[in-house]
Every structure is written in structure tokens, then in C-alpha cells.
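Next up: a single chain in C-alpha cells, the form predicted on its own.
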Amino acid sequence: MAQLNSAIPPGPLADKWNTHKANLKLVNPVNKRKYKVIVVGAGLAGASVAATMAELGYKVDCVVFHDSPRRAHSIAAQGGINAAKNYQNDGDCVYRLFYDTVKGGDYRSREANVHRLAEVSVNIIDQCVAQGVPFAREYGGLLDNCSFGGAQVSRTFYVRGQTGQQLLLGAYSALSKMIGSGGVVMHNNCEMLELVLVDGQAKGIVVRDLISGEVTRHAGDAVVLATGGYGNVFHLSTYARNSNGTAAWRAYKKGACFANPCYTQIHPTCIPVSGDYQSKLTLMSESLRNDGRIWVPKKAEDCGKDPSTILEEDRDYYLERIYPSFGNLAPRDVSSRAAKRMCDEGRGVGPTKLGVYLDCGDAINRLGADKVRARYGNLFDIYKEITDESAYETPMRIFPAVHYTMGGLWVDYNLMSNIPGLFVLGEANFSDHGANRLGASALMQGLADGYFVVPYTIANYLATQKPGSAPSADDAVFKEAAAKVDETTQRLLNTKGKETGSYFHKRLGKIMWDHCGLARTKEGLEEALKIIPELREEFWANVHVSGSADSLNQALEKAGRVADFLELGELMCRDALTREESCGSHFREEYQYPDGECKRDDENYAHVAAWEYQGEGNTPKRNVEDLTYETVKMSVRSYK
């Protein structure tokens, strides 16, 4: 049985962190550079983490299936990043945004771990500033400020809609200097796919070079993983293509803990899904909801209508009427359950039905469209690649889709999962959102974990380890995981069945979004748990991978993805069903107020559901961590 010790350390919430910090073991200058720490994942917490450790004299060996960081999946954020600046003057500070977090993650989210992260907002910041991430600014010169959903005040800093990418350029910044001077060992187009204890610790891990085939072996004494959420289990989402759950899934049946998996964030701001042709979807940044209002026609016999043509006393701006306080800025799972009420409702539009409004056209006549087009231009020109039309001159059409994942692995305070050596970060762990996550969030997480957190706490578990006591890649252990994955390769190669990987992976997502999407029923997730084993049998009978294992293949590697999201599908439904409450992104419509609104239950299920593996075939045991609430109230989330 896995032993979950969150090792949150004593004294007042706001003292932890510096107390903390003041306690942890130290590593020798001298010893730093006989340590090799193996971090997977460039995006920002896996760079960041990555040009931090050798900053500080580790070796660091950095793994990224991409042929370069810059491709990763970081770059998509669009809207922007928090921090408790107060640069408004609106009443901002490091508690109210930890106040923030956890209400808005329906107060399931460790609260040690959030008001950390709230108080190293301020550093990232000044660290990004430094780098040259051109945030946008003021007539003065002033860093400027936007709000986002579940918030009253101005806390998101901003690069136009490219918020994301401007930070990843800071990182991987950070991380070629290292790698120029040697600090960093690049491995790119490389894919990790076995995690290598050895005695019980993390040790290693093993990769294969997704141009040549190559299957290396990698040994280190520490792994970090900052590999991303798993949202792509449901085929059709805001994630690039390539974002899957393989790392932390061959973790998890190393060993570590999988923790609050059902916890998926549903977008509200999303195009709609056009066509069964499309193999993903593309979000429309929430900062559009500080200038955009979110509508659908009062009558469903106006939804068909041209909407310039429907009068304004004949539109229902549904936010602003069921949540007066927070208004469009309502949190992404409260808005996207009201878009689904509106659409079920009969009031949808668009060509299937499944959309709502979001308008600009106030804040133009306000603004001017100049204005509007500088805060966000490439958003808007978006839209028009897309779907053709001008949302200067007509609303957009939005619905909500899948867009990130709260769960992840467990990791205790110090961001260490319950496998002694394996660190995981950003959106690839657990910790920090809880069942729904707030707005500009992510990026705010990724970076204070790897800038900011785990260069501290990695050496309090590396003082443990005797200084160049890493084991050599050529040991037992080392060449039995490699035959492992070998295993795995030719069993996919060799199943000569006669459907693709995608076609799989289409047929998993439509299950997993009907029964564990938006919504869920105790019925639907029965029905989920008995279909998708049959269709993991199904593709182990039927899966066509072509090509060899020995060069670039792209087949093999999506089969074997798809592979690993059938087992954490099934996972995923499992949590749902076990979790007999509503909160934040977890919606079951079983346990609901009459307003529609998500009625949890704190007395049993006030708790971090942490699943581990027993081994193929059977049940994964579910795994307690009970979380307390010192200094916030646990009480019915409203925004009204």
C-alpha cells in the first residue's frame, strides 16, 4: 500500500513556505555536479526546472519528444499569467489570490501548496521581465493588468493573446544558455516511455528516438517529470496532437500514485466542433470575457436568425443574469455549465446547435476597434482563419471542450510523488487547482514549480543520496526495462490487425466525452466501464500499425499512445463513478442544488483520491489523502 505523507510542513499557513525552505538539507557546491537529475518535458515547468538545476551546478539531462522546446504545448496559452502584483490598486495581495485558487477550485486542492504558490507569483514576474517577455504595458510604461473568471480583481499580466509563448521563449532562453555552456544535455525527438527503480527510487528512465528507433537507456539520481495533462484521452480537445499521458502512465505502473484523475477542466471559450473530419479544437482566450459578453437568444425560434438582426431587449446575457457579482468572468466549469443549460435548453446556435454567442461588438463601439484589435488582435484573426468570419463585424460562436486536467500524479509538499526521487511538475501532477482551475493559472504553476519550488526540494532528497552514486544504465534493471518497452513495440508491430491507432482513439474519445465529459451519471459511467475494456481488447486484437520499429514511425507512436489512454480512460471513469459529488469540473448530475448548481459533499469526500496500480487485470486500489482546511472555510462555491 502506497504510504501518502503530504509532509506539509508546521506553523501558520503563511509562514510554511520560508520555514520550510529554512529546514530543507542542503547539497555541497562542490557536491551539486556529481549529481544528474533527468528532467522529462521542455515545455515551462520542464525548462524552467531544467535551466534552474544546472544554474545551480546539477547535470541535467533534459528529454522532449519535440525537435526542438519551442514546439511545446506551453505555447498555446493564450491569455495570460497571475501574480499578486496589486499593480491595480484594486485590493489584490498573496491571500486573495490563495482565496481565489482554492474557492475556485471547489476546495479540493491542498491548501499548503496553493498559498505557496500564490506568494512565488510575485518572483515570476520579475524573472520573466528579466528575461525580455514583452508583457504588455500602459500608456506609462506600467506592466498592464487584465482580470480572468473567478476573480474581482486585475491580476493577469499579458502578452496580447501569445502569453504563452512569449514565457516558453523566456524559459527555453534560460535553458540554451545552459545548454551552451554545457549544463544541459539536450535529448530531442525522444519519447520516454518506462520509468527504472532501482531499491525502490527512481533512477532512470527509458526513451526512444522517435527519427531513428533507437531505444536508450538513461540513468540519473533524480527524475523530474513535467510532461503535461492527459486531456487528449478525449480525442477532440484544445491540446496539440502530440500531448499525451504516456510518461506519467508508465509511471503510475511503476508505482506512483495517480491522483484525482476524473478532475477534467471543460472550457467555455472554444470554436465549436464543426464536423466529425476535425482531430482537434481551438480555444478563443478567456481574456476575450473582460470585453466580450456571452449570449444566446431569449426565443430558440431566433436562433437561426442573423444575430446583428436580434434586438438587444431579445437577447439573454445569461452570466450576467445568473451571476450578477462575477458576471462574464464567471469561472470556466460555472460558465460552461450554464452554455450546456442554455443549449439544452433549445437555445443553442449555430449549424448544430451546440453554441453561444460571445460578442464583442459593446467593447468596440466603446473602445474603438483599434483598441481592441491591439489587446486582441491575433485572437480575432484566428477566428476569421477558421471559420471564415469576422468577429469585428459579427459574435463569435463558442461552446465548451476539454482543456486541461487537475489530476495528475501525486506529489507531496515538496512536488516528490510517493516513488522516493520522482519529482513531477506542472499540470503533469496534482496539487495546486484542485476540481477546477481558475484562469491563467497554468502557467503561473509551471513556472513557480520549476523556477521557485523544486530547486529547493530536489536537494533535500539528493543530500540523501551518496554523491556520484548513480547507477550505470548497463545494469539488470536498466536492460530489463528497455526489453520491456521493446516488448511492447513489437507486440503493437505485430497484431497485423486492420484499424489505424486514431481510429481507436476517435471511438474512446466519443465514450469518454458522452459519459465523462461535461457531465456525469452513475449510469453513463457504469456503461463507460464496461464498454472501454472491450474496446482495449478490441484494438490489442484489431490495431494496424505499419512501418518497423527502426525509423521514423508515427503510426507506432500514436498506438502506443492510444494504448496507454484506453487504461487511464477506464481510470478516469472509475474516479468519476467513485466520487458521489459535484465539484468544480467534476459535474455528476445525480448531486446537484435545484439551481443547477454543484452540491458537494465535504463530510465524505473532502479528499485527494489517490489510485494505485495492483498490477494487469485488476482493480487499482483507491488511495486516501484527507485534506484540511486551516484557514479557509469550506462553504457552497457561489458567484451570484
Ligand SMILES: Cc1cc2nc3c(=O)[nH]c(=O)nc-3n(C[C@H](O)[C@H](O)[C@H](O)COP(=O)(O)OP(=O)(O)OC[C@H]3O[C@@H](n4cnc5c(N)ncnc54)[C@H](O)[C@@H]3O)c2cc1C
Given for the second form:
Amino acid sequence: MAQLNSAIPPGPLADKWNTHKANLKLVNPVNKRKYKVIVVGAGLAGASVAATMAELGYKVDCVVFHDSPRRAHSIAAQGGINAAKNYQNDGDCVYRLFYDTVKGGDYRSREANVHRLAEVSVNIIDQCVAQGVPFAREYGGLLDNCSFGGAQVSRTFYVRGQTGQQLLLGAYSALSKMIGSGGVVMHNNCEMLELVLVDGQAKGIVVRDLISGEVTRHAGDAVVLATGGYGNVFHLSTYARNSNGTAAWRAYKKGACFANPCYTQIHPTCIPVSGDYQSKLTLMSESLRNDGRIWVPKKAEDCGKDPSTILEEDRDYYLERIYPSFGNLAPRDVSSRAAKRMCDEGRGVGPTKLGVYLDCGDAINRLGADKVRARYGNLFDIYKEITDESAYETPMRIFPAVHYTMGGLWVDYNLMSNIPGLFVLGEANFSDHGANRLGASALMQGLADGYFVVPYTIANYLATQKPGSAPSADDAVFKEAAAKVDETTQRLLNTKGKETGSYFHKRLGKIMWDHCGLARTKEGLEEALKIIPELREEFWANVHVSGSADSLNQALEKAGRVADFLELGELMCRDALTREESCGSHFREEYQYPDGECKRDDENYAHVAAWEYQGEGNTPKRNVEDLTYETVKMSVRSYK
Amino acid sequence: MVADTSSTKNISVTLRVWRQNGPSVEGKFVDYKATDLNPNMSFLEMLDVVNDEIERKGEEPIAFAHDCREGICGTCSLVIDGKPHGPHEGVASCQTYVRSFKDGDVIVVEPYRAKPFPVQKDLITDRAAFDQIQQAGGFVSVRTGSACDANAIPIPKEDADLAMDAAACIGCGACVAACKNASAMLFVGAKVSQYALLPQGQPERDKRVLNMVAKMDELGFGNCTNQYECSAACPKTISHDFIARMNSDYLKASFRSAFTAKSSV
Ligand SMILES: Cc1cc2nc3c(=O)[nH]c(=O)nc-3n(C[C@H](O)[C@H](O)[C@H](O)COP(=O)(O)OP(=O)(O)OC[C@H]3O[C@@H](n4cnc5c(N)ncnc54)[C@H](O)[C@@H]3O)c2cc1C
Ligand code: FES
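Alternative state: the form predicted in complex with the ligand, after the form predicted on its own:
Shown next: the complete complex, the earlier chain at its head.
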């Protein structure tokens, strides 16, 4: 059975991280270059950790499936990054950012981790500015801030609507410097398909070169996964098309616990689905909610009308009505569910009736179109491209879409999984956002983990390993792992069925959206647990993958990822079924207050569910890490 | 999820697609019919649909690069009817929609044709050269943890905004593909200018421009002959003014480097 020791340091919350840093073991500078760390992923979390570790003198191998580190999914983040700088003098502080994050996560995250995140948030902004990230500025030359996603202070730093791009390019520039100087050996176009354990510790990986098809083995002293989230299990989402859960899933099958897999964030402001051919959903940054007002017609019969003809008194600004103190800025889970309720009542708009209006009309009248263009021009452009409608003239239509996964591999305070030597960072771990993530906090977490946490904490592990004791990639375990990869590839190619990987992905996505999406029920989840294994069986009997193993083969890549999603989806449903409460993004219809809000059960579910693989065909084991709140008082999370 | 029922008429087109099974084999154009297309479908979604049919026939789908499908990752890289990223200015291939074409059109789809970006398969090219240029100097050397407070150095808003105009580059390589000389001056000029406009970029300003330009030349990118096809093809409409900025920086840096103490080279 997995040992889940959260390794939270003793002492008062605000001192834990400093005390811990002072107590961590160090690796002597001469010995650093004798350790090789394998970093999988080069999004914000991976690029920042790879660059920093190399600067410290460790040997770093970095592996990504993208053709360049600059293309990681982090590039697409639009809105901003939080930091408790209090530059606006509006009462922000580390404690407030910490508290907001814990509350936003509906009291399902670990206090100590979140406090550390809030503490190091301030260093992130300093670091990025020093790298030349061109953050938005005021006329006086100081950094500008906005309030974002459910915060009542202005603590979000941003770069137009391209914050993720600029932060990633900052981390990529640091990584590029270390690649150029030989500190990091970069492997682009390489997909990790196995984690290799030696004596129960993570010591290497097996990858497939996506261009040549060659399968190679890599050994080191520790493995760092920064492989992003798994939201594409739903097929349609705001994720980049190639984002997937394979790295985390293969680690799970080697014994790493998967924590809270059912916590999926569904973002309220995305462009609605328009057809079956649809390949992805596009986010309209929720920064729009600062100036946009969300509404649906009061009367169902008005829903088909041109919105400009619907009188003010016939509009229901439902977020402002239901949540007067937060209004249009109510957190994501709350806003998404409210949108669904409006559509369930028959008041949805647009051709599919699965949409609500996000109306910037008032802001345009108040500030003028130019000012609105300066703030949101690129978002309005994206909207126009996709829908062929101008949001300067008519309100946008939006609907919730899958956006982020709070669940992920279980890690302790040091961000090490229950497999010694396996560290997990960024969206791939579960640690900081509880059951719901606040806007602008993922970028913060990725960079916190990569620049400021793991470079310290990994030394504590490495110091216990003899320098130069890394295994050889020619050892039998590595060869066995590589043989396993070949076997799966051959199985996919040799099934020679009739349907494509995408076909199964779409079907899985629909099951997940219907039964494990915005609202979940016992019956629905039980149904999903019945049909997902059937679909998986059908996949392995009837999938068709053309091409060969030894060349660039996108159909093969796709099918491999879908095969893992077909297993991961089942675990998500199992997790959702066994969490008999509603919290944050996890909404079980059976557990709600009369007004439709989440009914948490702190007595029985104030814990992390960390699932442990028990072998093919066996039900995984649900381990539990209790969450104890020493500082924050758990209360009903109200935004009214 | 329900399909769109909007009234705009569906269209059918012929796609004339470059198929090439690997870097060292010859390629050729192959025609594919794409029928009954919803005008709101994206160009890449149309390729998905065509690929689905190809796969169902047991053949290999058309390989094309893509990821974010919203114009920011720089992965997509199609040449559509002779134009990198297709008919519209200021968008990437993934932001091109079927509504830009007419019923019955024959649309030619090719990979980038530029020597420094060799074809890997079908429509996919190898753009690693851009990473190498970046590694030669596209950074500010700042060790993690050594930065001063972010507001310690105020930066005029105009400078920060202009730096961001340059920094908006998505590294897709369309500038190179559009240029008859396969010049990378817009890509390099944008990176050099971003840092040159900011105080953080000053200490390494000369070294950066000299090293990045040297690397660009070494990798076989051509010269700029001021046609500015690059800016016209750029999905982020990055201005060719940044090329002029870089040229001026390069001249000054070359001049200064002639007088630099040998010990600091
Ligand atoms: C549209 C959109 C907008 C967003 N906006 C914001 C925002 O405004 N603010 C905010 O805070 N957050 C935002 N987020 C969330 C945030 O962008 C992500 O959570 C975050 O960037 C994830 O970073 P990461 O480093 O963990 O992973 P990623 O950026 O996803 O990087 C994953 C890396 O792992 C590699 N990889 C994965 N699997 C493998 C494998 N098997 N083998 C080899 N390599 C592999 C990939 O190549 C890549 O380099 C947004 C998300 C989306 C979808
Ligand atoms: S797919 Fe990312 S820019 Fe086109």
C-alpha cells in the first residue's frame, strides 16, 4: 500500500517554508554536476525548473513531445498571473492570496502548500520582469494590475491577452540560454511512454521519437514530470489539441498515486460548440467579466430574438442577481453552473440554445469602443474570427467548457510523489487548487513550482543518493520498459479494425461530459463506469491505426493517448462516484442546498483521495490523506 | 452537443495537398474532395474531416502540424494557395475558416518551402533552426532568485508596449517561408528589438545582436532585400520596422565590438 506522508513541516503556517528551506539537505556544488535530472515537459513548470536546475549546476535532460519548448500549452494562457505584491495598495497581502486560494478551492487543498505558493508569488514577478517579460504598465512606468476571476483586490499581472505566451517565452529564453551553454540537453519531438523504477525509485524514462519512431531509454538520478493537465479526456476542451494524460497515467501504472482525478475545472466563458466537426473550444478570457455583464432573456420566448431588441427590463443579469457582492466576477465553478441552470430552464441563447450572453455594451458606452479595444481587442478579434460576429455590435455568446484539471499525481510538500525520486510540477500535480482553481493561479503555480520550490526540495532527495550512482539505461529494467512500449505500439498497429482513434475519443468525450461534467449523479456515474470499459474493449478490438512504427505517425500518437484516456476517464468517474459530496468543481446533484449551491461534507470528505493502481482489471485502491486546517476556518463558501 | 443549424450554405472544395513520405523521398500533389463543409468550420477542422475519410479507407492521413488551434503556439504552418497561413492577413493557418473559400474552389496546400526548414513529412517542416538562433543570444542572463523588485525599474509605457509588439512573435516561421531569400530577419529583429527596448536588455545588447545574426547566417537563412513579404505573412502583423532597428543595432554593435577590450569578448 502506498505511503502518503505529506511531509508538511512543523511550526506556524507562515514560517513553515522558511524553516523548511533552512532544514533541507544541500548538494555540494562539486557534486551537483554528478547528478542527472530528467525533466519531462517544458511548459511554465518544466522550462522554469529545467533552466533553474541547470543554472545550479545539475545535468539536465529535458524531453518534450512538442517540436520546440516554446510551443507548450502554457503559451495559450490569456488572462494573467496573480502575485501578492500589493502594488495597488488595496489591502492585498500573502495571507489574503493564501486565504482566497484555499476558499476558492472549497477547502480541499493543503494549507501549507498554498501558503508557500502565495509567499513565492512575489518573487515570480520580479524574476519575469528581470527576464524582459513586457508586462502591461501604467503611464508612470510602474506595473499595471487588474482584478481577475473572483478576487476583490487587483493582484493580477498581465501582458495584453497573452500573458501565458510572454511568461512561457521568458522561461523558454532562460531554458534556451542553458541549452546553448550545454547545461540542458534538449530532446524535442520525444514522447515519454514509460517511467522506469529501480529499487522502487524513479530513475529514468523511455521515449518514442515522434519523427523517426525510434524508442530510446534515458537514465538519471531523478525524474521530474511537468506534463500539464488531462482535460482532453473530454475531447472538446480549451486545451491545445495534443495535450494529454499519458505521462501521468504511465507513472500511475508504475505506482504513483493519482489524486482527486474528478476535480475538473469547467470555465464559464468559452465560445459555444457550433458543429460535430468541432475540434476544440476557445476560451474568451474571463478578464472580460470585469467589464462584461452576463445575461439571458427573462422569458424563454425571447431567446431566439436579436439581443439588441430585448429591453433592459426583460434581461436577467443572473450573476448580479444571485451573487450581488461578486456579481459577474463570481468564481468559475459557480458561474459555470449558473449558466447551465439558465440553459436547463430553457433560457439559453444561440442556435444550440447552449449559450448565454456576455455583453460589453455598457462598457463600450461608458469607456468608448477604443478603450475597450485597447483592453480586449485581441479577444474581440478571436471571437470575430470564430463566429463571424462583432462583439462591438452584438453581445458575445459564451458557454462553459473544460479548461483545467485540479486533480493530478499526488505529491508531498516537497512536490515528490509517493515514488521516491519522482517529482511532479505544475498542472500535472494536484497540490494547490483543491476542488477549484482561481483565475490567474495556474501560471503562478507552474512558475512557483519550477523556479522556487523544486530546485530546493529536489536536493533533499538527491542528497540521499550517492553521486554518480544513477543506473545505466542498458540495465534490464530499461530494456523491459522499452519492450513494453514496442508491444503497445505493435498492438495498436496490428489491431487493424475499422474506426479511428478520434472516433473513440469523441465517444469517450461525450460520456465524460454527460456523466462526469458540470453536474454528476450516482446513476450517471455508475452508467459511465459500465460503458467506459465497454468502449475500451471496443477500442482494442476495432481501432485502426495506419502507417508504421518507425516514422512520423500522428494516427499512432493519437491512438496511444486515447487508449490512456479510456482508462483515466474511468478513474475520474470512480473518484466522482466515491466522493459523496459537492465541492468546488465537483457537483453531485444529490448534495446541494435548496438554492443549488454545493453542499460539502467536511466530516467525511475533508480529504484527498489518492488512487493507487492495483494491476490490470482490478479496482484501484482509494487511499486517503486527511486535510487539517490549522489556520483557516472551514466555512460555507459563499459569494452572495 | 448539438450541431449548428445556422442557415449559411455548406460548400465543397478540392484540396490539392502535398504528400511526401519523409525528408529524403520525393513528394507530389494529391487531390482530395472535401464536401458539404460548414462555412464556420476551420481550415484545420476541414483537414481533420478529410483525414478521417482517408483513415477509414485504410490509408495514411495527411500529416500536418497543429496544437493550440487559436493562433498562439506557432505550430501550424500551412502554405495555402501559395501564401503562408492562407489568404487573410494577421492570422495563422488554424485561424483560417472555410467561409473564406467558395464552393468548387481548388485549394493548394503545401508545406513551407525554405531551405532552413526541411520537410519532415507531408505538410510538416523542421523549424529547429529558430530554437538555435534563440539559444545564441535570445535571452537576458538572469539567474533565478537574483532579481530585484519588479517595480524598482519603471519602464515608460510606450517602451513596454512597443517591446510587446515585438515580443508577440509566435515563432511560426511564416516570415521565412514568405521571403524569396528565406530570410529570418523579422524573427530575429523582433527578438532583438524586444530586449533592446527594455532596460533589462541593455547589458547584453551588443553581444546579443551579433551572436543571433551570426547564428542566423550560419544556419543558411538568406538576406533581407526589403520586400517585406515577411510582415505581410506574419500572423501577428509584426512590423518590419523591427528589422531596421536590428540593422542599426547591429552596425553600432559591430563598430563598438572593434574597440572592446579583448578580455571581455
Ligand atoms: C486557453 C487557456 C487559458 C488559460 N489562461 C490562464 C490564465 O490566464 N492564467 C492562469 O494562471 N492559467 C491559465 N490557464 C491554465 C494554464 O495555462 C495551465 O494550467 C498551465 O500553463 C500549465 O502549465 P504546465 O507547465 O503545467 O503544463 P503545459 O504548459 O501543458 O506543458 C506541458 C509540457 O509537457 C510536455 N509533455 C506532456 N506530456 C509529455 C510526454 N508524455 N512526453 C514528453 N513531453 C510531454 C509538453 O510537450 C509540454 O512541454 C489557461 C489554460 C488554457 C487552456
Ligand atoms: S495551431 Fe497554434 S498557432 Fe495555429
